[in-house]
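The chain below stands alone and is given in structure tokens; this is the form predicted alone.
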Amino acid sequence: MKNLSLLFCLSFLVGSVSFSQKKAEPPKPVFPVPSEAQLAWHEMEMNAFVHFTTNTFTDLEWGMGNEDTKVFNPTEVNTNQWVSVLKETGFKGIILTCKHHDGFCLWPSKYTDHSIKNSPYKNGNGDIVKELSDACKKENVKFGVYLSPWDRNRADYGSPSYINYYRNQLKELFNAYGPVFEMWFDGANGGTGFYGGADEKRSINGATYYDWPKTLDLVRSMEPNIIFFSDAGPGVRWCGNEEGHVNTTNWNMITADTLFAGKPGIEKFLGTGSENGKQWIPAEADVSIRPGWFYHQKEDDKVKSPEKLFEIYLTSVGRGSLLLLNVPPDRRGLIHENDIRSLKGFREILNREFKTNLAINKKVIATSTRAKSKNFSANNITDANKETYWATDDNVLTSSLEIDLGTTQTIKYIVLQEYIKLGQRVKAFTIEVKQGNAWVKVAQETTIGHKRIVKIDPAKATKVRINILDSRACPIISNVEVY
């Protein structure tokens, strides 16, 4: 008997466990889901532009195609110099304007004279694109290529020969000066220019004239997690506006029934996103350092502020955007020392302001766990691990999170990250501190996504409260961090 009670008390325990272990299940995905590639994307979140061609020469922002070659003579070219700038700045990758609108190419195309080779850069033996390349590798920082479909020089832009021309010159950078981890591609396509002598406007049918599925599909074959830039994807969305920001509610998601740049009115969504869209696309913020793209020398009392960037900052990376900032390099080949000085203030800015997380470790209180287990504990969110997460069941779609700071702190900065493997789903939430015995609120937001950075009046508390308001499925929260 003694036995028979033994045995069924070990099979009550086992069957206990098995169902405490089936209940504790984490939540099914929310889709759409980001890909591995949009992942370490995200991960990024800051990477640089590097615009350099005959406009550096011609104080020109688009070329018009007929510039003549020998005017690109960089004399001091250093991209080791970029490379070490950026990386030390905090920019994890850099994309290149390997051909502009004008067509002059960067590297030495043998499907055109207009290029580096016949420049009296290194006698005609120069290439700027694996000169980066390979100071990008040795770095450990990721390339990317820009290639512009529109080009002011060829005689054949707006033909059918032009797009076997384009997808040639994706096979030599692909093949050459891999591996890339994006490719970037604009919206200006078509109007006047050169080509090659005609000096004339021309119109093309964006929606067709590119053949973009055919187009990706060739890059995919030669470099199969690429993300792709354009106004609406593939990989990753324009943030509708050239000075680096997203609004604040930004869904990572959009239903993109196009892959061609520039289609018309597309600005007014891609700031926000769409809660409902069925593809994760999220936002890349571009903005450049100076006013312009390219370097003009009027421009150096001008260079955005150490502060300015800091503000872009928190407007495109603190909104769960990426920050794709454009450094160009000067006539001689350089950073220009302006642009270093604002680059390293900011980055100064960045280290200061985010020294000490106060909510490190700390313990947390939820108002619901997901069926009360410690694998979706709200201690999860403080201890530093991304992969670890506080979440509720299914069917809560409201609740809090409260942090104990230990001691009374002064607060500038919340930081929230979703596990958005799972999707992006927060639609609203607050934040409140404690002070003394009163909890004050102190933000009213909305969608969270990778990186929320929520910055308020400063304010000592010795508590931080987080009450998700509304939510597309059970909220997930992998990280916080008080500053």
Contents of the next structure:
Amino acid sequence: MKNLSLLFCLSFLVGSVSFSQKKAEPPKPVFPVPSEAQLAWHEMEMNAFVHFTTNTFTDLEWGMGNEDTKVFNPTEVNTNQWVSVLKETGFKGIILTCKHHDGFCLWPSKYTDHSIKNSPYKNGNGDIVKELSDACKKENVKFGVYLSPWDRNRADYGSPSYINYYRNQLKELFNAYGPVFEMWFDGANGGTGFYGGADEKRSINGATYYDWPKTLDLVRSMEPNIIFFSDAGPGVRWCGNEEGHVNTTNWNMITADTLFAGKPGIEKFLGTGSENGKQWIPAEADVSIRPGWFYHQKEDDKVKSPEKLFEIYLTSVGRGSLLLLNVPPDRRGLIHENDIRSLKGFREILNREFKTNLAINKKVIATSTRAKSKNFSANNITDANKETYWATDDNVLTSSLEIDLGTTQTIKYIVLQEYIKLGQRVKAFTIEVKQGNAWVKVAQETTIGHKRIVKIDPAKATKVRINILDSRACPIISNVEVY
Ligand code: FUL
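Same protein, different condition: the form predicted alone was shown, now please give the form predicted in complex with ligand FUL.
Let us now look at the entire complex, which starts with that chain.
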């Protein structure tokens, strides 16, 4: 009898141990999930674009392709200046227009004469792709390539031989200047151009002409972890505007075959993505620090202010996107003083607004915790470790997290991050702050994703409560900061 009851006790213990171990397992991913390369891209948060070509000297935005290569004559190019200014501001990668629509190449391509080798720059011995990629390597900044598919210079644009030309140039770029973290395929295509003297309008079938699958495979064979940007990805998608914002509801998912640039309303769709999208293709928000993408002296007084750049930051990075800010060198080949002033001012605002995280290591109470396990404790959201997270049980899609700030603080921003390795989940949440004995609702929002920065009217409070109201699967939050 004694032995039997011991056996019973033991089997109960064994049973309950295995039961709680099973329950304490991490949540299963909800698909699609980001690749390793996409995760690294999300972490970058801010990248810079550099537009530089003959347009800088002809004052055009889209060169016709008939520009004399001699016009490209920057006298003080200093790519170290570009990289240091951008790095100090917080940009982690730089994407260069190695060739824009006009076809002029910033490296001495052996496949064309329409390049820097026939310009006065360094008497034809210059190579700006090399100078920038070297400067990036030195400073540990990632280097990216923009190579316009549309080429208004080439006589054979529109025929199959051009595709061969384009691929040969990709080989030159990826073999000589890598590693390359991102490849930008611009959607602007076809239209009037010089085309080797034909001076006509040409249109191509964007869906078939470039035979993209083969080109992407070629690039992948040289750079397996490359992120491809295009309207439809497959690495990252266009955000649908050139003003640097995504919508407040921003899913990293979308179904690529539902994407057709030019389709009415597509822009709004790109800026929101789709809760049920089949692929992970997050939005990249591109915008220029000036009205144009290329430098024009007449825009020297139209450089976006630090305040405007900060606003853009909140509507891009702050909505789970990545900010790709264009900073075009001037005719000297330097980032202009006015642009530097704005960038520095922008950095100062970032440093000031996000100076002290009031939630760091603060105690958090959740209404529900996965398997009641410490592994998924609410305190994980304030431990500054992005690999730890709070989660609920699989069937629990709503829950509240209460952060005790310890004392009365003035709050302006609440930063939230999901553990996106396991998929993007949260569909709706509110934020309340505790003022005296009352909880006051300060925000009602939808998605979170990699990062969500909620700006509120400054409020004095002792506690912050995040109420998750709906989620695609059990919510998983890795980080919350309060400023
Ligand atoms: C557009 C281009 O036509 C602009 O000139 C610029 O390069 C921008 C980033 O993409 O589609």
